[in-house]
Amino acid sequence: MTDTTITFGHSPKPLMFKVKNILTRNGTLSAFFLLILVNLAITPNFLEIQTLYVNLTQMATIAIVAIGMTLVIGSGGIDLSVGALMALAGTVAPLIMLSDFGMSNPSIGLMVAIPVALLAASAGGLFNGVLVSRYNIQPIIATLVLFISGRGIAQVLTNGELQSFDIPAFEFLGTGRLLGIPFQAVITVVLALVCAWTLRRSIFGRYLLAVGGNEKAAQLAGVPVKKVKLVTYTVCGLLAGIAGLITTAINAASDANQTGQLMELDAIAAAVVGGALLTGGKAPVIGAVLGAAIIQLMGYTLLANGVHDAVAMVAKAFIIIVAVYLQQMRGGSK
């Protein structure tokens, strides 16, 4: 018999290294479950079904806008106008429904109002895309134009006044339930699945990530960079319009001054927390939805435990810092 020597090529990894590895690879999911555990420990009535409905309802609009923002960030851009486009869509629809034509023909008025409102928001996104792709204006500057003027247009259309209405068919968008699930949550899931599938399976998805990863290389490879950016910003505008309609339907009123306020910050935060790289080339749509859930849950946790609303803003900033730090750690580990 001969002696057999067993040689280990690598020493066991330290526990801290394993924890760091898990956090960097699953940071968003870990943060989400951590928040749930914290709420189970300190937030009264957290397990009640009404609490779930409240969070789903408030998270939906953030998630929808964050999906669009994730696509734009994945293409190497940014969109500051999403909040203003929400206000614009949320203003246009009630204007049509409350017009003489809309009041005389409620069903037709509703069928016209929703597409026209979405068309207006999409046109805003297309405008951003033209500035970015055709005129090579930096995205943050190009979208700043509608960030300022979009809400102004909505305020001019309504004279800055609140438009309240009582149209149950439209309000279903914000308050209805499908098989007991809030309808806006169903819309969010469908949009997330469609966009995630498009990114992973379609040629457009590959083009978008190629443009965000290395625009010059993508152009040399024959990718239609300008068309990709046009479509991406238009889709982002469309999604912002959907979120604007839902917000207006929830409130049964259109408020051009308040609808979509600071939504661009929440959307960027959700996208970054979800794993989107601000340098482009990566657009985790499902991660953005999870990021929106974390943003919403963090705000709910603070409010439900008596912390002032302003503190939630500080908490969001902290979340973004942690998310960016984890991204850098992940990048360094590659």
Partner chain sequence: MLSRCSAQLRSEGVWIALVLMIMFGGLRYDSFLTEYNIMTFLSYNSMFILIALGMTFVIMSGGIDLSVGSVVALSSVVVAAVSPYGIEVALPVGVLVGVATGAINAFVITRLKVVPFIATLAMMLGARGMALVVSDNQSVPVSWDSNFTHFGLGKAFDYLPWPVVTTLIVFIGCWVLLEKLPFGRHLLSIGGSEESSRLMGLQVERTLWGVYVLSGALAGLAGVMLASGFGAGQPLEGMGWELSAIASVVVGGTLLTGGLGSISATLAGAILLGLIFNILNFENGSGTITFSAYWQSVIRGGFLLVVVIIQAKIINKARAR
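Beyond the form predicted on its own, can we have the form predicted together with its partner chain?
Coming up is the bare chain, nothing alongside it.
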């Protein structure tokens, strides 16, 4: 049709231009590198392995929840209940482990506690899915229900009280190392790869994007729209549950009041900074992990440099806008 080359990355151009090109085309990455550069310049002791570990462990939960959020956003929805589901999973596991049964059979208790906790969070996700797909309730409102009462359920279960425990096998989830790498970072990477791969290669992934892109058309083409949504929200709940368990494990205590507080905002921000479109049809899982890294690094930078909480909030607001703007420059060629 035209005589211009279609893939304009290959044409010979000065190096600077190329770098600029890659960065403008991948705004998320450029925002990330920008943050790293800033940190190298101003943050004391930034180039330490411990710094890396601290950031890895702290971003793990955001990243895991953001992956689930990306899937939901990709299917055209949103999930406000992830923080509440984290709290739910985080309280259910210690409840079982600290019960008479769990105390007398520690290993069986652990084997039961983790799946049951994850099941509880998945059930919450499934509940969201049912509201969204079966009753056609708009996702923000559907998930607002569990946002309000999910944490309440967790609090009712524990009467709002903290449950401290000393179960090293469980705490490994939060504090352990695998080949020297924080265990939760390993979990994050594995989950990200599995999800990214599933999205790319599996029929479910294709269906998910089709539903997010144009639900009516997908339905007409034989995509089981409701089932896809059910699975998507359930997976998101499951991932939130995993994050909840990790949080509980690090703290060696479950706190229904605090676990996952405001996580939905971080996760949504991470997903969007990572390139998810709130209109659906795109689910960049790896981007979400990168987005989580940006959110984490941003917090780290402000904190480590003594920027006080109030000012940090303003700065965060600014950085989110800049990151999303950079991210969007890639898409909007106009």
